[in-house]
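In the form predicted on its own, a lone chain appears below as structure tokens.
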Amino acid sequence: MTDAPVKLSVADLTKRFGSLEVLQNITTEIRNGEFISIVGPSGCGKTTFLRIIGGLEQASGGEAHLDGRRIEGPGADRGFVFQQDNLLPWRDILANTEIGPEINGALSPEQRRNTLRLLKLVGLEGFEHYYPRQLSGGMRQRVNLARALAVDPALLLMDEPFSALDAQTREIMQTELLRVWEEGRKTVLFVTHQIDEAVYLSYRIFVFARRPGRINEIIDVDLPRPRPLSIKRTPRFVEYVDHIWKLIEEDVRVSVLEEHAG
């Protein structure tokens, strides 16, 4: 991906909440079409970083640029997939997926065809007129992904989207996400606590150190694509997981002790 143009650039990004420094001088570049995961201990600022890039939070210092334009607030050039799907219960799946284009005033027959294509892409063809209460957790997150893609974002931001799913469903959703990503090659920033999830999905992994959050190391994941789930049992995959765990183990230990002390 080194020959791809820079999609997102971040320079000296800092965030404070009062006297608490959450992020410290984060500087990095992400190239077009990259799938980047962010891992680190609880409280290291992973979600705060994502929210700043999404324009949902203001940085205290530094700046970020998407396609050369400074990020100063939310925009249709970014799609957000949260931990909770937040689907509107009174709207069917098709109507939930079209919320973004509807807000942007872009509903049209062409957009409707695109929405139906996206629902087919995420495996929900035939469920367009079901309601959220009729779907499983995994299916709801598929709607969530289709909804984020419906605005055709330049950057897809995903904040632990599979954390509420059971282990088996989570693994299937990982394979489905890669399949959808291969289709459009969107640039993705993906926050997760699961190291194996990060290794399986990513081109590169940003390993954050504990608060104040900063990039401790960037891992290039040199595994072939497409990636079957069986790749998780290969020695090279296990080496990546072990290496990342050793980077964050002490920080995680301290974070857990602090939580219990609180």
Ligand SMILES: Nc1ncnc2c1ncn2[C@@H]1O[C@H](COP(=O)(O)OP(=O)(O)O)[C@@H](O)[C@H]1O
Given for the second form:
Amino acid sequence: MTDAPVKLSVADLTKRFGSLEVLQNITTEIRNGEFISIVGPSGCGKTTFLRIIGGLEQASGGEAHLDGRRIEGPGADRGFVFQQDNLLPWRDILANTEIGPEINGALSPEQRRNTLRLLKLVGLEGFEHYYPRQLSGGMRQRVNLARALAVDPALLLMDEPFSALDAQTREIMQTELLRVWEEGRKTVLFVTHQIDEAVYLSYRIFVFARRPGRINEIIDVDLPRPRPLSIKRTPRFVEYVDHIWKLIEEDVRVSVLEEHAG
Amino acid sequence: MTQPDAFSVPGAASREKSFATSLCDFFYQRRWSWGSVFTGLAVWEFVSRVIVGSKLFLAAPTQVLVALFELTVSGELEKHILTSTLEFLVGYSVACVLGVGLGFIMASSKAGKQSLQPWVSGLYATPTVALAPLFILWFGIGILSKVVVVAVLVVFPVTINTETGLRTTPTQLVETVRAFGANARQIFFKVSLPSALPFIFAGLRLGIGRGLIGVVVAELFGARAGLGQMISQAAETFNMPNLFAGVTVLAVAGIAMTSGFTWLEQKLLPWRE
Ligand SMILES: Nc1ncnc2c1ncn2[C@@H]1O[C@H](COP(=O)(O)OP(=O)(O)O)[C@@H](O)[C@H]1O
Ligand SMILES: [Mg+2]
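Alongside the form predicted on its own that was just displayed, please also present the structure of the form predicted in complex with the named molecule.
All chains and molecules follow, beginning with the one already shown.
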């Protein structure tokens, strides 16, 4: 993995909202095909970081390059999987999945075959003409994922995509995500607040600290692949989770207290 | 879905059954509505024939039926219906196009919103139908003045609903297509407009009732033909059966258009609950 070419490079990235410094001097490199998770207490700027990489937000300072090109706005070289599924209620599943290619003028019979293949990949074959309201939360998140993959992005950005699902569905979705990822080996930036989810999925984990948001530590997850769910009960796995939890425990405590104090 | 009422058409589900069975079902399922309607008509018949006893003050349902028949045979009713329909359709269509356009301007520009808002709110709340005599003075007793009255009455609910619909487009949905690189035009046609359609439809449905009132009132104040003119003429000659015949036609038209609209909405917006 360390010899793969650099996909995303971030240099001195800083973000301020008024006087609030949300991200401070983020510098990192992500290699092609890596699965990176970002964990950290709420409010540490994880979403903001992802939105800047996605081009939905302007950085206040520093820059990010994807495949050597400077990121200046949104584009079809990135696929965003949002926390809420954000499916368009008036479009059926097929039309929702194809919105990215449609916007970029890339609809074709070939694209249609690819879209159908993706829907099959995420286990939604036969649901192409259902409307979003007819699907369960887990199924809608699969569409959300297929939609992001439909533009064949160089980088997949996922912001707590499973946080709204119940615990069992979430575990299933984690294995499904790994299966989908194994197939295409996309580069993934995955934000989560579930530490075990991060350990289970990732090559590397960026542990963020807050006020201002910054990378506190980078953890290499040295667990074999493919990973069955049972790996979550092995001592090595639990050690990783404990270690990361210790890193952010104090921060989480403070952020929870702040939230309760209003 | 609203509760089925006495006037809605039986659904597709009953299509497989025999016609007679489904007809029986249709009446049985709505037995209280039918009972209520027939009781009302019977009371009306009784009151007008026995208690009032004079066609100069009240016409019985059967007398209204006879009047409807005679007016149809003489060709008079068709003439009036044609005139009113034309006035309604032209005024209503103009108002729809104008209302959606104004709503769009108000939703997409701050200057547009601020300069139009006082007029729209003010004129929507004003019973502008009272200005009908003025429009007749300006535009004559022909069709044009009625078209204007209908348009003025219908345009505001359409404007307000279009604006609300466009303005309440969920920002996450806009953000989602923006993340795929959508430009302003694509955001409008792929997100804002479809998300506003249910609101726009609601405005158009509100407009039906207001438009009908507009046609009739404008015709009452002066016209050569039309249902309003027929009603006003009947009133002047104390011809109650003809007066009620006119009102009945209007009621049926209102009900038919509103339920037709609901049906169209379900066809065009099948994704809604
Ligand atoms: N558009 C914005 N305007 C002002 N402050 C914002 C905005 N977006 C996020 N913030 C603030 O930035 C901080 C980080 O937010 P966010 O990136 O959502 O954190 P996380 O995703 O890690 O929970 C929070 O304190 C939040 O209130
Ligand atoms: Mg967040």
